[in-house]
Amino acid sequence: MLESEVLSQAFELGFTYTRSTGPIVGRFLTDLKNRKITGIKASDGRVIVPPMEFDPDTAEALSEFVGVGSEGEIVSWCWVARPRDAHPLDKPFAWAMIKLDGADVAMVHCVKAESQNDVATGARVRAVWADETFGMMTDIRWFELL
């Protein structure tokens, strides 16, 4: 097929609707805006952060919110030596599974560190809040090592 026979059209894919966050995620995001981190209690008593609408084991609707700390422990991590434009930091950093104080299930967030040698499983971290919060996961800019 000749190049002159190929039809093409420039377009931009977009979604013209918005989605409600609902009562569970909405509460979590509202609390982030107020610089608080909230989990939810599962049917077996575990505290899940970020909260889920339904129990992962029983599919039961969940509704008991639990405040958790803004400090926690790294349970697993990986180092990003060359961040991309879409990453939250423009310098090397770690993605980490962080079990916050009062939570039983770890959440993923970035950890700002000078070197991968500074990051370790079991290390304690603390949330660093954005100067201005909007009710988004990015209200926590990163976690810093303690």
Given for the second form:
Amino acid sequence: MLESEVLSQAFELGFTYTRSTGPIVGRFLTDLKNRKITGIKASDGRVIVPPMEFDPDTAEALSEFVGVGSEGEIVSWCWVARPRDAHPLDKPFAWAMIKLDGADVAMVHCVKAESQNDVATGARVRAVWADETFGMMTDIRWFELL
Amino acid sequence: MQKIAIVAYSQSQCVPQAGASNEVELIMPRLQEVYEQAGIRNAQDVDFVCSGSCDYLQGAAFAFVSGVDALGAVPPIKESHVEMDAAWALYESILKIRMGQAESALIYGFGKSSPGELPIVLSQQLDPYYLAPLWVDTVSLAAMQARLMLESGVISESDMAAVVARSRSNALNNPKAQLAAQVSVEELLREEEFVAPLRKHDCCPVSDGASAMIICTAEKAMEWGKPYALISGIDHRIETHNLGMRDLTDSPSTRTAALGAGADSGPIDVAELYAPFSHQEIILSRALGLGDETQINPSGGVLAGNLMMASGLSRIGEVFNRIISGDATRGIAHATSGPCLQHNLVAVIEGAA
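To test you: the structure above is the form predicted alone. What is the structure of the form predicted together with its partner chain?
Time for the whole complex; same chain goes first.
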């Protein structure tokens, strides 16, 4: 008699549905598709990038969009010496909190660099766009050091 | 507030891999142990049951429902679930009792994290448009938080290593711990960086397991005639999901929750803090204003073993154990959820006298 076969199946964890992103997130993502980065003004006038729908302090609905630069400054960062399979780069890279020019709030993205010695808080970076843009956060492929 | 009695608590051994044991098999021994401690037969003998778990760990929607198999839901029981650490299942149970809808409740939390790549699984719980598509993992977010603290001069790498050394040493007295050792700050600092500036030992390990607790009104506890401790206050607060808008070197939500729970109305002999990363224990101790009179994480804390979705409940259980044993008369327990200490719960636990 044959040994019983062990059944197995690959499983991929992910969001298997699409959603409408609404007028605020949707505006930001649509602008990304056009290679522009857009923030929004908070109740106290600070420019938040990426835009939030509601002010976290006052709960006010936000609506005043502001274009910001595609260059900025590293506020904090970490060095991924051994990237995980899911990570956007397969060579060592940095995650960073980046305050774009014209923004008051840092956003999280990855920074391509040869060595952690090249990266520093306060370093200037510039967005590198994907060859084809889809209206997703990954339209910014990574940031590069200036 | 109406004081709530804790009468039983049990936690499994923290293990890196529970092997072939499924979630129900992780939960059942914990339930048997708390039934025995409280002197009851099964879930039919409490008025309410609430669990905490995360479907992402099992990779299936409504996976938590299978956990109910550990209870036996027939004849029908009043049962609920939070997609959060079981510390929040405790919170829901306390509300249920305060509202007069129950006199007793069973709470359990469970997590089998080992089958997946936990930091990546947790990345999918972040903002679905701005963060999840980048697959930025939770260790990396904590590493950026640590750098903010290091570069602002609030802490040094030695301070972080000292937290780890104390955790490993305290864990030698905790038979349920996964990582325990006598290790010096100097030895720890010689280890290579993991996600710089974090070293591997600055991060809690991945552990499988479960914990369970039984609570009730003080009257019911006296009726059951078992030793008990009292939860005199509990509160939880959350900060914005936008990491860039938070002061990551502080935990204002922990401070607010502690005030709401009445933590400042007496001495704090012991504090069990849910700090998955070494620098976060320092953030929490400062936010809570803890001084030398308070023993912090005598169990070793979650740096010595981190049962996802149960570790928060276990912090409360650890303080309960120390009050029952007479090592402490009043303590606080803290639970956290979300990246970089986004959401925080504080409970104050006192002796029954």
